[in-house]
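The form predicted on its own is given below as one chain in structure tokens.
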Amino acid sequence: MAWAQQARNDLLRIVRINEEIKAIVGVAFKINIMALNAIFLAKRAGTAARGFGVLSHELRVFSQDLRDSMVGLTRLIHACVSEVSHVLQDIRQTRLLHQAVESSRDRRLVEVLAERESRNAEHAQHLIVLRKQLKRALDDAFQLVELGGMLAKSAKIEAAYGQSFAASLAQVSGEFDGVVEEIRTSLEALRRSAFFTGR
């Protein structure tokens, strides 16, 4: 019963992780649009905002890389959901087989039960591997967002050199910084998910 409860908890946690990742994809799209607008603003500001324009372009690349990273995470999440579903199915079938073996003592049922328990162990092991892969992918995404944060902070510095456009550039760079920080906070929470600690 404890195993079944753990699997159900895992399923709920994976769904929550998936919802958060969907939200991050939406924010990545927002960064892409913001960066595109910032590039146009930097062009209007001219040579004084050239550095800001370069950083805005890099933030646009960052948003695309982040979106790709989230697609990879989504694939791993789907694999985890599938594996947890197998584990839950294994638990139900194994419980029924145990009951059948206890009531009939049929040798063939004992063999089927042993085979089922072997498959259960394979599914459980595969889930452990997927859990580690998902954790690693989240850690990689977090590192990517750390880079995005540095780009956003650098854009704030470059905005100061925008002469008459400095206030507009500072506002845009502040928005970048806020949005990237929002993603960083979300990913940090995901990395601490009980799905990875098993609690």
Contents of the next structure:
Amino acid sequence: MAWAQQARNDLLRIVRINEEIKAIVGVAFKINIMALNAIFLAKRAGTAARGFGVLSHELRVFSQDLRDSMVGLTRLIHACVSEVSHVLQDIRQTRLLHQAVESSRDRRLVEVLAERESRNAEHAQHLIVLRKQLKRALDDAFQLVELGGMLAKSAKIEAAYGQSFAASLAQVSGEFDGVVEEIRTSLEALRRSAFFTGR
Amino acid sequence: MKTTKTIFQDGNHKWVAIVRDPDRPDFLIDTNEYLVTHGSQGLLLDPGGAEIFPAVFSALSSEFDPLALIGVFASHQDPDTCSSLALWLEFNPKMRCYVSWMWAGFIPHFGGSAETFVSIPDEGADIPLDGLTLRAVPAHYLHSSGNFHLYDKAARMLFSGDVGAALLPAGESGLFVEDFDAHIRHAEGFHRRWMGSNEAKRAWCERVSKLEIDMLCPQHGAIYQGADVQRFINWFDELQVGLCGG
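The structure above corresponds to the form predicted on its own; please give the structure of the form predicted together with its partner chain next.
Next comes the full complex, this chain leading.
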């Protein structure tokens, strides 16, 4: 029963992770638009915002990398959902086979149950592997966002050199920083999800 | 555990009813499963839902080697008829599932592979069982749109799926109908609501009236035998079906 509860909890936790990832994908799209606007703004500002322009371009690349990273995470989440679903099915099949073994005199059913339990162990092992892969992918995404955060902070510094455009550039870079920080906080929470810690 | 009762036997040709599980939770509808054996092979008719697999398996295995089952016959696609399929296949992956072509793509959601399913065409088909020929008899729209009953000419037995079914009140658990008039009251509401077509019902009554039947064995409730078989067919023929009481 503890096994069944664990699987049900896992499914809930994966669904929550998936919802968070979906929200991050939305934000990544927003960064892309913001970066595009920032590139136009830097072009208008001319040489005074050359550095800001380079950073805006890098932030645009970052938003694409972030979306790619989220695609990879989504793929892993789907694999986890599939595996947990197998585990939930295993639990039901195993419970019914156990009951059949207890009430039947046919000893061959014991072998069928043993085979079933061996397959259950394979599914459980596969889920452990996927759990590790998902954690690693989240860590990688977090590193990527840390880099995004540095770009946003550098853009803030560059904005100060934007002469008459400094105020608009500061506003844009501040928005970058806020959005990237939002993603960083989300990913940090996901890395601590009970799906990985079991608590 | 369910109990088994041999309801027909001629040498190694048998019909065994697997019925009445005292441990069945009330929220699951009670079902009858039937095992037909001939020679060294067996065919299980409407093997039942997954939740009752332990009860059916243990009862069946007390009577017959479950590895000698060549397959299951699913009268239609409902979960109480065959959602245990995956568990039977775990025990014996070579088993086949005979079912209407209409459901051959739906029932795999309960389990099985492409090799598991033998589609029965609308007009019915013969199913061989170690020298015996069983006949899948069309009963479409009674209640499922792709529905078959199974006739065993040699034993004069008809497995009639939901036709003839009765929702028996607690305490009435006799295997055979003893008082037709009293029994049929428990069948009336079920037939009015579950059977969708008067035309299909008429065709079925005509079809089975031509068959020699000693026992009519439904998936729920009690078995009709002797004169009660024709009595049931006449009663059903007169009944207006496809009606919602509410």
